[in-house]
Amino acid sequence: MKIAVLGMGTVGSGVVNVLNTNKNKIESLLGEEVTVTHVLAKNIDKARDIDLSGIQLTDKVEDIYEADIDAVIEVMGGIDNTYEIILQFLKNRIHVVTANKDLLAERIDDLVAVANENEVHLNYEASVAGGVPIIKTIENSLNANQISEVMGILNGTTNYILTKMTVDGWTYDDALEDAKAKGYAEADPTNDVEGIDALRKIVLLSRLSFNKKVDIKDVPSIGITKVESEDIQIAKNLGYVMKLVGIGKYSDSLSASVEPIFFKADHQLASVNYEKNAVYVIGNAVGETMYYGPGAGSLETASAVVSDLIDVLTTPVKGNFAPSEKAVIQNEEVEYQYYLRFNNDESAVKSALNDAGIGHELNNENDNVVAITEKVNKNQLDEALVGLETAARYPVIGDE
């Protein structure tokens, strides 16, 4: 089997490393030798720690289009140009494995249509939660279920920051700088801390879980840049832990979002700390399940990429998953409990919530009036809070 690797950064190097290190195991599964014949790299003269001897290193993808290969692994990132590159390989009837969540969240249905037309695989396990095998789990292992909910801590950077704020009482700014120093955050962390990275992943998970085409523009996302240490510590004292979560739910309609949520401390996701990822799936037959592990890293992500490659080279093409119906996202009627912190006195808060018929528990924490409400939808809560000065407002899960 001959393959090409597009991109020789952290993950691309990891892919070659895994193929070399686990060569005997992989070839025993395939029944033949796996050879990387071509590597596409921006800088072909750059010194690398990985052995690329015997591999044609090129900065021109055209050199690979007509090469005698069975599959390509795309780990270079990017959207528009990368879309055209993957499209060409699919049209050439070459299997594609990609880790590119940014591209897939916007164009996966277009690419799948071309892959199916040309009877080749388009596999993307590594695009969500790195080394956690969640795509194959939902598509194959849980395919006997009607899935009602998929929810995940899908970004290691934000989970690391929130863990430092919760466990060590750090400010957001201090936790972010520490994440940068440890390599968990980029110099420009916008995609992570604004929830964009998690948004792309929950779009892919919701599409797969609920058999719907999900338009990323229809899914709202809120990051963690405005989270205050004060609320994290108040909620911690009340038995809650904050996580940035992508969540999709389906019953009569589909809801999907990314936002900071407080979990009761005994909820499974509450104990997922630092840079780790976890995905929580509820199926009507299996019940509640959770999948935990590393969300990023060279070898960790390469593990998922190479697993996809093995699948591509050993599994007959039966057609890539392709939902036909477009999702209509309806978040307004989803009910949550809420954590609310007010700049009003206790009597005003109590009166407003009582008048709205919203059950609640009031707490005075460090001169703050804090309410934990019963389950209520967004519109009901908005109406109840008119006239009040709300300093913080977050959904709560796990105290029903």
Second form
Protein chains: 2
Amino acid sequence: MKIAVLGMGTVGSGVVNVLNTNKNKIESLLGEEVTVTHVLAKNIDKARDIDLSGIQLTDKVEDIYEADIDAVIEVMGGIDNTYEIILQFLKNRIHVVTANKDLLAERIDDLVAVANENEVHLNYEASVAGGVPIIKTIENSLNANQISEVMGILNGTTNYILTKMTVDGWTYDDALEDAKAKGYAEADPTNDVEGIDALRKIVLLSRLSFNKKVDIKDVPSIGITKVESEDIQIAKNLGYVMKLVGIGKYSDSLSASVEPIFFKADHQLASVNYEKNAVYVIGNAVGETMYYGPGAGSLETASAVVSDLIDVLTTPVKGNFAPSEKAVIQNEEVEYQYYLRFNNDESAVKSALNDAGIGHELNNENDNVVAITEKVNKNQLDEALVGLETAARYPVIGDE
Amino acid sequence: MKIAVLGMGTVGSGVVNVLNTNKNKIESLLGEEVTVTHVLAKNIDKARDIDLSGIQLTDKVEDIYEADIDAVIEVMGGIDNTYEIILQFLKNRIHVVTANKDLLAERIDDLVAVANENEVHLNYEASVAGGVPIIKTIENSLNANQISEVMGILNGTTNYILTKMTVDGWTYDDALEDAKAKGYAEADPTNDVEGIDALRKIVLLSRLSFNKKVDIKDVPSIGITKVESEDIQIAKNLGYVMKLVGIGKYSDSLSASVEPIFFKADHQLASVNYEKNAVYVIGNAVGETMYYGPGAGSLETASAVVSDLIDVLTTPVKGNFAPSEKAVIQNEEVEYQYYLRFNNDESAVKSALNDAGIGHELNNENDNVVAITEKVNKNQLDEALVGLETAARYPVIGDE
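Moving from the form predicted alone, what structure would you give for the form predicted together with another copy of the chain?
Next comes the full complex, this chain leading.
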């Protein structure tokens, strides 16, 4: 079997590495040899750590379109141009494995339609939570369930920053600098810290879990740039841990968002720390389950890519998962407990919440008035807070 | 499509429940209707909560052997008799889904050989960690990896007991009584508390992870009946949490066991509490991953059974996983840190461990001398402890 790899960055070289290191096992599963015959790279003259001898290295994808290959692995990133490239391979009836969440979050339904027309696989396990097997798990192992909720720590950079702020009491700025130094954050960390990366992943997870097309523009995203260490430390004393989570819920309607949420310390997601990822899935038969592991990394991500490769090369095409209806996202009715910190005195807070009929516990922490409310929806809360000066406001997931 | 369900206890009724409740989703995946046409039950006259109208209920399996069915679900339990029954269905070229760890841990290789001869599926997701999808995950999602270690909290009863002893400071006896009262422990809890149930599951996981036939008689099992709350509390103060784990490791040789182990509190398995299960898998590409959820329960286990059912009814038979070589289990060379509590004074302990060249930290906790050692193998430790009175000894999994 012959394959092409598009992109020879961190993940692309990891794929070649895994195919070499675990050659015997992989070939015993495939029943025959698998060879990378073509590699697309931006700079074909660049010195690389990895041995690409015998492989046709090109910077022109046109050299690969008509090649005699069984599958293509797309790990080059990019959206519009890469869309056209993947489309061409699908039309040529070549299976595609991709790790490209940026592209998929925008156009997965279009690509799947073409893949299904041409009866080829389009697999994307590595695009959500890196090495953690969550796409196949939802699709093939939780398929006896109706899923009511999927939520996850889907971005390692922000989880690293929040963990440093929680465990070590660091400020956001110091934790971000450290994440950059350790290679977890890019020079321009916008996509991570504004929650855009997590947003793309929760779009893909919600689509799969709830069988709806999800328009990324319908899903709000709040990042962590405005999170203050003060709130993290106050909440820690109260027994809560902040995580940036992508969350999708479905009952009568679908809600979806990315936002910082305080979890009770004994929630399974609360102990997922540093750069690790985890996805929590609730089904109507299985109940609560969680999947934990590395959200990024060369070999880690390649683990998912090569697993997809084995799948597309050995599994008959049954048609890729394709929801027919578009989701209507409604976040107004979702009820959460809330963590609220006020620049008001205790009596003002108490009477405002009491007047609105919102049960709550008040705490005085470091001269701050902090309330943990019962479950309310956003509109109720907005109304109750008119006239108060709210310094911080986060949903809380506690004892359900 | 027509199926038979053998056994109408907790899991069997859960299966019928899930097939009814999630009928639309399951049938859209199957592409056609699925009907339970036959049920085998011990007592066919028993009043049941579940509606079995239209289903042929029998206490004679012979009535089902020649029935026109596509798959059989075995959730009746038992070993020798059930082996013969499953064998007959496989020979009749009927796919089998089973949750029967007791049987599989003894005879899975024999059953798989017959299934492969007859080109039918033998699926067993529910037999390990209940609703947690771990069999398919190792087989289909971590398949690009060579797995070096698989370990798990595989028994909810003992995890509940140890959690009560850790969190609430209860004695073993009190925690066991509570587990019985809550329905987590059976009247005769031997299989759980002696680690036999976990043993069966680690045999299945090791076989799958390391591609070896594993003879259950080669794997030692230590339960929790001799665990004292004193050690749990002392270790808790030192930052460790006890879990009963099945563990298999493979490097040059294979080691496997079931035993109580102290985990550093920030290890992901340390926060898996009460009746929950979790499996930790380390692969050479993906690194460390964990899978968490319910290890038992009617609908929870049925989630895995019905997922297997969908799989056997929709996936072409490629041959069930069948290792060819028998594992040689060697536990002597495995190195762990150890928790040791002594009925000796500090100086005797210190000089014995120093003489043996075993690095350690000594602690005096509640008038006990407790050592946490560096990593040593069992023989080294046995030798070092000659002449000392060791009151407790447990492996420790800490910062690796």
